[in-house]
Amino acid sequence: MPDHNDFIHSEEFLRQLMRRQLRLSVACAATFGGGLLALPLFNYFAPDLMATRVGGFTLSWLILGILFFPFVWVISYTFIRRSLSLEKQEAEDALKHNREA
């Protein structure tokens, strides 16, 4: 049974967590987007960059086809690492206002 004056276990504690890790997602999602719109506006507004020959594809092609993948990647090892360090920071705070309590 939890104590009453367990932070770890109160609305508060879960409502900042929740609110980190919204931040977290909202910034990750943004990120996605505007990197899968890019992709378009670039085509669209610089058509000879685009079309550029690198390694054998055109600069579309070769961000679509091949550089999109390792941009996801990032985002989603970047999420999980933030998510996991707030995570661990939210428990340490927690435990930190117990102990003070």
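Model, not experiment: these values are computed from the prediction. Residue numbers count along the first chain shown, from 1. We call the rigid core the largest set of C-alpha positions that still match within 1.5 Å between the two forms. What changes on going to the form predicted together with the partner chain:
- Once the rigid core is used as the reference frame, the Cα position of Ile80 differs between the two forms by less than 2 Å.
- After superposing the rigid core, the C-alpha of Leu24 moves by less than 2 Å between the two forms.
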Given for the second form:
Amino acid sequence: MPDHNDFIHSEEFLRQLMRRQLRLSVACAATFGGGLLALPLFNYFAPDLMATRVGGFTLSWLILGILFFPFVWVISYTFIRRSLSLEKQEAEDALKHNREA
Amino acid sequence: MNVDPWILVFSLATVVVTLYMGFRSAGKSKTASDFFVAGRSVSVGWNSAAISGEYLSAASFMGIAGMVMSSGYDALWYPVCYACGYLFLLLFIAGPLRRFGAYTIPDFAEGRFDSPLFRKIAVIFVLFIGFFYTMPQMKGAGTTLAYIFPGLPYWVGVVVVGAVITFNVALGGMKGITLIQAMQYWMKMFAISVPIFVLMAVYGSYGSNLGANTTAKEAAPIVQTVERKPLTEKAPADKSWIAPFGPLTTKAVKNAAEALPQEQRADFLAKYQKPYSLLYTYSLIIALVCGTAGLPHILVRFYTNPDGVAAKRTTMWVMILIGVFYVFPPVFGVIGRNLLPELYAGAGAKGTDKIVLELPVLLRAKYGTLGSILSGITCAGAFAAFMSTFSGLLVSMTGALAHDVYGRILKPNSTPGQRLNMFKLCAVIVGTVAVLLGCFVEPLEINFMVGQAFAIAAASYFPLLFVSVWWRDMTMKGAATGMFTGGLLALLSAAMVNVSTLALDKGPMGKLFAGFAPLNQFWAAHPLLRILCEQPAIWAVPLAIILMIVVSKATKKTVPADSRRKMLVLHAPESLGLKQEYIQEQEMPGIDA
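Output block for the form predicted together with the partner chain, input the form predicted alone:
All chains and molecules follow, beginning with the one already shown.
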């Protein structure tokens, strides 16, 4: 690839690009990780609450065995929507900058 | 031999359809790109079904139900983390990895660090993880065939299934396998869900079957209307089965307590049981979530996507397809505990591992043919499970040998035609080795072996991909040190627990590993160390990442010169046109032309 001096190949663009995408990914990961890591803590510190029966399930079983899956689907759907619109915006910004430069 | 004709028909149909599709697509696979990455043209729908089909292995289809039955709540972490590990892949790895445009993970490793040496290290890990993962699949094949044909030796099943798949992969490569795996996902989904719905209609719902477990707190009398046989001696008690921190996570501490004098036991348990179980649970979560994002045979599938956006969409659909599937195996375990507690008495393949195959048989006594048809369907699903995972592993290992070792290291000037022939030859070699290994692992448990492959992947490939995608100052030396140390230590510590378990085996394996028996006394005295060795992820993953960062900082001068351009290729939106396939399609090869 030849050397470029336009905005797309600049340090500034790359930094901005990676920082924005990483921020989104980390936010989604934190939501997921929070849920995943909190569940054992709840089981540990509030065993009576988590042993409550809901339709035969204990609360702990209901959350982990069934409800956890939709929780993750929602996170991944949100991530993809935001990440795609972020990419679109980045591409537009970059091309605009390039034309101005 | 007393073979149920329905079971035979359904299982044979799975094999025949698999072979037919392999033949059909063999005619369409012509280029190297077809063989390695299916021409990079697989649509989101097909690809997500194919990845799901490949991922749902014998461990998912049979192992999880068995594990939930034997360990209860503790085992639920397996299906959940198997499915949710894809989120890490989606958030941090899928898009950038696809944009890099390699054929295999070793390609990425070499390209990212401009280092042919690093390719060799990466290839070693592909083979390591791959063979670790094929063993449980082969075990699933052997036990299912032995179940269908009572009296058939275990190794015959391994050889037959191994031969069928090897033939298929050699014929059609990745393109052929993609269609087969996609179809096999739907077969598995059908095979696990239909019998469940019938069983729930006959024997009561998920919730009421679970509600039959009386706990100390509440007897749940309203839902306790389901049929329930008395639990056998070896079954865990209701209370510990349904409670978090049950038999699986408290094993090490319980063993240690038993070695103590009677009066100290209660104190010891009260002090250590729950905190150590919490540690075990967290380590298991890390191993499974990070391991999923580091399995080479799954990662290689992402290169079959047309672009990074498709790779992200595919990942989301995979999570949905797999998540729906994983709701079902625990139901088998729950109903099985009530209806077939006698399985607790058996060990390994004769025990809870075969609950998925056994449960529909109960209906045969009640409704005749319906039970046979249903167990035929579950057998077909089990077939699809180990066949599709083994195909995927075979493709990724064959790809590593044919593309990385032969095409890049041994003979870089080989023609594409030579490489294709090498692909076929390597498929046969890898298939043969896998079958041989499979013949030796009969005494080991399916889910256990898979867990080890995950721990190694979590401590080697996941840190490599995660750090090298998001940190541009990573050097080859840093990456190699972290990956090698983390992966190897995880492997060694897991193996130590393995050999000490094998030493207790009453069969021939016990004699072979008898020298390691004293290790068990050491474990009993140090339950914490046993947990850290059995589930190494909690220290191995951070260790690998820290090593990568520290060594990279120390070798700052060797950061690849064009790391900025590489980062741009990894992260810039495709519409900017910066994407450059690292491996480009070469001219059409001459073998079929």
